[in-house]
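Okay, so here's just one chain, in structure tokens, the form predicted alone.
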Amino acid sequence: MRVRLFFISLAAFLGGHHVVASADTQAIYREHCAECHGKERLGAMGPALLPQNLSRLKQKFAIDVIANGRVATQMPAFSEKLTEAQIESLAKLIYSEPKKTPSWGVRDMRASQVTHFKASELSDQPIFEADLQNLFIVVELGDHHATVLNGDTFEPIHRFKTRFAVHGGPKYTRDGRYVYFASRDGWISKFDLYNLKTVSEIRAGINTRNLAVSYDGNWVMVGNYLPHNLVVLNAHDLTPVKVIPTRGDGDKTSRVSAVYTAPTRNSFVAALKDIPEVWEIPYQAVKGIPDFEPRRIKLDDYLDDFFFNQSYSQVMGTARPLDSGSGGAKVKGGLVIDMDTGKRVAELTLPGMPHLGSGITWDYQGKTVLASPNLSSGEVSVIDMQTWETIKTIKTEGPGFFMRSHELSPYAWVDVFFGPNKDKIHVIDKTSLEIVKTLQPAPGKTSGHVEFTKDGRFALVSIWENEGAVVVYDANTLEEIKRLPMSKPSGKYNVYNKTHYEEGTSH
């Protein structure tokens, strides 16, 4: 699930002193902070709240955030609640150097590890009857757990607890047996899909923003905000191998993005934040461990938010406009960097916040499309991949956080996450780039977060509250089949279309 939770400061960390906050700002950061930014603000369901994780924010820019809240994102505004002074005396508090600095290195990560099965324990073939490639992981956000679902009858086979805010989706092995979990809190997880069990389990970070599976099935690779570094771990047993400090030029860190898999090129590809670099981490040695040793690719702006095409010879990214903070997006709209040179080949009119880490492609008239919701505006931008220029954007009812398709369907859906038509799903036709339908699964509650089943004839859409469900569709008809149900569901993850590298999905 890509949703950040930007909770911004004001820098009045000033010539390198403390700043002291006074009891009564303690007591407001516990009681309006504390239970998504974490009570030492190491970070939970949001961000860490350090100095070094707000390297790209002007000073005034903060007072704004906490005031009135965030576009595009789950940061309420605080305005009615708190005075200027106190949301002054909060934005010094949270940029202030914390009394102890924090550290997680690999002695804490191993006093951490926790194997709960052996292999030898474990059966090679699966306790269940099922499609095993059309089963789903459903994530459920109100209560921590998830649910293994079955993609053909819609049942649920199995449910369990998880670790607090798992985050960035689950990641398959290429079999489809093991799956792996990321945590806010750091906590990596090993789940054995055959068995249903959690066979083992490590904290590799602080404040984690995702993993990703090599190609192989023998690496995780985990991108940490704090501490800023990637974490690779033998993925059989969670041992760590190898601790990367994501460092640029001089003395200058970076939280991490996301890391992804470019399963063509055998290699990791890892997004900084804080850094205007890209880094490509390959892991397939002749003989032995790998070095993963970081290839880095300098650019010309951040990128926040990426997409690869098909091949994984092009990674397109986007800069996020941060108003009036420092380090905001110097190129409008996107680039394009061949991944082989290192180079950009063309630049992306995106207007906005177009969130590529959701896009998708299709087929349209003998070429292939890249199509992208926009968090801060009501538009899908549809651009040409050979020439990039955007062939069509398609209005919608307000801003979107998902968008999915399949290969197999003739549609795309696009939720309208943000904003007071929060409940409603476009169905785009992906042949005349015209919205054919609207769907509203529940009234006033918010939808998203589309997946399809392996063959692409049912479409399933979260219904993202506590009490909450995953609303079954026909893709064709597009009638609603069967309602499960659950907690909060954020996102449902088809073993088929994560394993394949489906185009209708984000891998």
The other form holds:
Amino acid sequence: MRVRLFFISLAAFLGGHHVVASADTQAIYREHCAECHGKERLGAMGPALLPQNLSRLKQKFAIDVIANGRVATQMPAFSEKLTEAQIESLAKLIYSEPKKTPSWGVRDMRASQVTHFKASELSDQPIFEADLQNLFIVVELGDHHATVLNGDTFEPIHRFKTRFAVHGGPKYTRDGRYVYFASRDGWISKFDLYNLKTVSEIRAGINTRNLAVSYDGNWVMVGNYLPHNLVVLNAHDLTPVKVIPTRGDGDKTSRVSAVYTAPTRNSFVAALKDIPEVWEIPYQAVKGIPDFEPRRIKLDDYLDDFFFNQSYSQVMGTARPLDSGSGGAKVKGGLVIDMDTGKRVAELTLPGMPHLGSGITWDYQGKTVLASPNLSSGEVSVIDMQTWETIKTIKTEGPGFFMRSHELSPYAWVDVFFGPNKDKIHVIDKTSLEIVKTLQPAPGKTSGHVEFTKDGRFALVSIWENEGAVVVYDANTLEEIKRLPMSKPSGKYNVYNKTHYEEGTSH
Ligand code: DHE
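Moving on from the form predicted alone, kindly provide the form predicted in complex with ligand DHE as a structure.
After this comes the whole thing, all chains and molecules, with the earlier chain placed first.
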């Protein structure tokens, strides 16, 4: 009887479409969704698909995403492969509670912890010769490896296996010796660049957003989508120190949009995705272990994507339109918040889907400007960081994902990541704010993500293919210097630029 009622109400919801039985829906899920979103919907390459993680997305928008894909993600469109009824039944499935409530506590973390090498087994001197400040880590998503690259000779020094689907920038300790990786399925790996060894690992969550390393090198903070929490790890051996549930007022909990280190404030700063709040978590204790108690800053809107000024006194962020499909977005564009008062300083006029996380700053006519690519339209917004006015919108040949420059370089580079011109990279003159050259490193193949050498003289571009490459350009003449075969090199990270919080690179 209950089954019949279910079918009647589902048929009413579907407006008379053929209803796919639940077992079929499970089979469709296994065939088309499980590879990226996990067999149990707990997330893998794609996010977890559970009601608690979909609270900001109305079911009708989920149907649209399944049918038409999702901008700025790897989510393809299924309208050609699945019928409307199948798509609607999949949407129903992902809003249903799983059989078992997913949980991942300190005991699970500890059980997963692996120490590959003890400190006593490792040398305090690098086992190879190179300028340690000018090394790059290149994350190769194609076969889940990373390469340590010499930034002077552009010769690979070492290639090693990472966990599946590393996402976001690996984070260095200030001295550049250790680097920490986060995978989408929660694994945190600590790699010793002197010894070229992965030294310890732990699974800190089920579905992880990113990690940050404290400026003093003592703590790692992991932001999770599932469970809804922030996890503090001891940076030396990755032992869990504290789990901070991301709970707002009442019982409402939230995914973490991202967590970053604010070096000048000795704190971590995290934005929540389902509760309009930014949290600042100090990591310095007068004595003993810090309590990692969050200071909660309440906002007018969610921050999905955010960025700081160079002194970390202000945070600017945006809500993503689709995530706010539930009607959450109150402010159009973006917000600027003073980190000390917690008050809104300004609103930003930013059409489309700016990618502030990829924003960079530079000096322009005596003032600091912020430039951000746009994930949904072909433009770069250049904003005066004093008046918060958009001083120029630079038209590009398609939506871009990543933007980069270097203090010592006259140019800012932005990729075209989506659409017919996804093989192009624009080079913008930071003085005239005009595109001076458009490069096409591998016609027909997506090119994106740029990173500079320590001195800003060379720019490295990725060819995003399984049989891809890193292409090295002279950053002044814009001529190609070298091409290194790599397997879908998603991002590259220069030790000096990252540890010095270089203005032209993401933090
Ligand atoms: Fe990323 C960084 C969020 C999709 C490749 N991406 C980040 C960061 C965030 C983020 C919050 C900063 C973390 C850090 O470095 O500590 N990314 C998101 C999304 O919300 C989005 C749009 C949807 C999602 O799937 O989560 C998304 N990202 C992608 C991709 O589809 C990319 C292209 C391929 C992939 O790896 O899944 C991708 N994201 C990257 C890369 C960085 C990144 C290479 C690091 C950039 C850097 O230079 O610092």
